[in-house]
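Below, in structure tokens: the form predicted on its own, a single chain.
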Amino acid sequence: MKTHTLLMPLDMHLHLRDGVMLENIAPLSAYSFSGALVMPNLVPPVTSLEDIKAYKERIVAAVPNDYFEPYMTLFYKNYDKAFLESVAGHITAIKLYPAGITTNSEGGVSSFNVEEMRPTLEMMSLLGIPLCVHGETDGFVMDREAEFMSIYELLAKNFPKLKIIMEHITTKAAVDMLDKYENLYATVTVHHLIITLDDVAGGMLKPHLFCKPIAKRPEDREALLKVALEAHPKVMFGSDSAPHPQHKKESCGCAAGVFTAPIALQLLCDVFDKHDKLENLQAFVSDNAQNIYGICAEFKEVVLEKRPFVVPESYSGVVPMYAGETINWAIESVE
């Protein structure tokens, strides 16, 4: 059978809930890989030091049998110099959500006004503190992304030594415009490597495929294909798998998430292969996003194989992206 071997992987955009969720869901993630940059909309949002905290603690208490970094996020806010001082040492980056834009996004922020958000913005610049991104207007869904290129635009000239994340991008405006200034960056998830609209509406409507950015068009996932397969050095891998209780999915309103944890790294040996790129892989899944974030993750050694997997119907009552499929890949060991 046919291996590969990833060393230290890790998902730099997760979604773990809270509660019940969060303890059933977190071993999936911490199982294989070495650690994952936490989401912060939770209900109410993280946005203190002492939501960081405990946030963080009942992560790592739901995943007790595995070693897995939760690299912690803040809700974006303006945030005054001394609070984002005092935070610093305890979070990964601060992720901005446009208010209203996504799930448990409703104290997102409502206007780009650059003046406004310069103290925060400058500070964080100093502290060398990320900023992530959902880049999404309240337009036409499919042009939402692309409308929002020139916010980026925006953000990347007037704050040129702040990192930014463009979070989940789908788009080829998305892809061209990494390289229009230094400081932006990407996460690219699996499953839109994989599907595009067509695979969520184009026939029966599957709602465990919906997700907000949507799917876009194939043009769209060759672009994000071309510089995850190349290990694009300002590329990395964000799963961005948001559980949803089936009833939730299944439902009018249905909510917006694909769940990919349990089996993300599969999906992935599977499209590099198929592209013959599988040595590229371990950039795009773990060596990238240390240098772009600048962290150093635990040894954590993942062998997969090649071989047909079934994927289970539901874990703990959500359902993953393939559910009840057979994929080409499984995971073989962890150490």
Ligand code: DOR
Given for the second form:
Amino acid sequence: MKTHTLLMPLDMHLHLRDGVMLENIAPLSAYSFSGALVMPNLVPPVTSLEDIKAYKERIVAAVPNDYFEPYMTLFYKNYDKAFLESVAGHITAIKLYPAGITTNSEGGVSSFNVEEMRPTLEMMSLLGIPLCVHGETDGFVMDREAEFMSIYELLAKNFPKLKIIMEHITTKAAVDMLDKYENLYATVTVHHLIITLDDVAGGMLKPHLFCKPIAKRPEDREALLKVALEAHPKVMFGSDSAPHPQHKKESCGCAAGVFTAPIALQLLCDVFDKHDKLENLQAFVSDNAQNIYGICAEFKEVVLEKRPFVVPESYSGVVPMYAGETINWAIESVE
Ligand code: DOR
Ligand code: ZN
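Output the structure of the form predicted together with this ligand; the preceding block shows the form predicted on its own.
The complete assembly is shown below, putting the previous chain first.
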């Protein structure tokens, strides 16, 4: 039986939610990942030191049986120097959402005025706090990410010492930006390596594949695959696994988000194996993130096996990608 071992897998973009959802969902990531960058788009969002500390405590309490490092993030606003100094030791990044662009982002940034943002972004540069960005405009849905490239350029040029992470990139346009600016990095999800818009809406509508940014064209997926499979050093895995209750997905007015956390490593093995690039998966799923963020989580050794695995129909009322279908890799052991 073919196996593949991953050391210290890291998910550098994860939605864990709060309350009962957090309690149900966090253990699924904690089982196979050593750590994850936890998104701050709660209701209300994570915007104070008290919020960060309390949310981290709730995450740790939700995973009593596993070692799992929650790398905390703060919801971007124009914060002052004293505040940033006080939170710097408690966060790994600050996450910027354009206002209203996705789930719980109403309090995000409504205009990208560099001078208004300068004090915050310069202080972040100084303190070494990376800026993670949900890079979409409010334009036509297929063009939103490509349209956002000029804003990435503006930020990258004006704040050359700021590490800017283009989150969950879905386009060739974003891939092309990586080598243009030294301070631009990216996360890539597993679902965007697999699906295109055709899988979401080409036949019967698939609500569980609907997310923001929406999956794009085959040539975009090819561009993402290229940098992921070669484990481009500025690219790292971030699942953007985003759990919503089944009734919020299977309804008229489907919430955005694909839930992949419990099958992410299995799907990644399949993608890399199919392209004969399994040897590069370790860098994509851990080493690059360690280098980019300067982090090192607790050791975890995950052995995956190439054998059929039937994905559960639901995890505590959340329907995963490929629910009820058979995938090609399974987790054999975690130590
Ligand atoms: O599809 C998405 N779901 N995209 C996001 O940016 C947010 C996420 C969520 O929180 O559900
Ligand atoms: Zn997200």
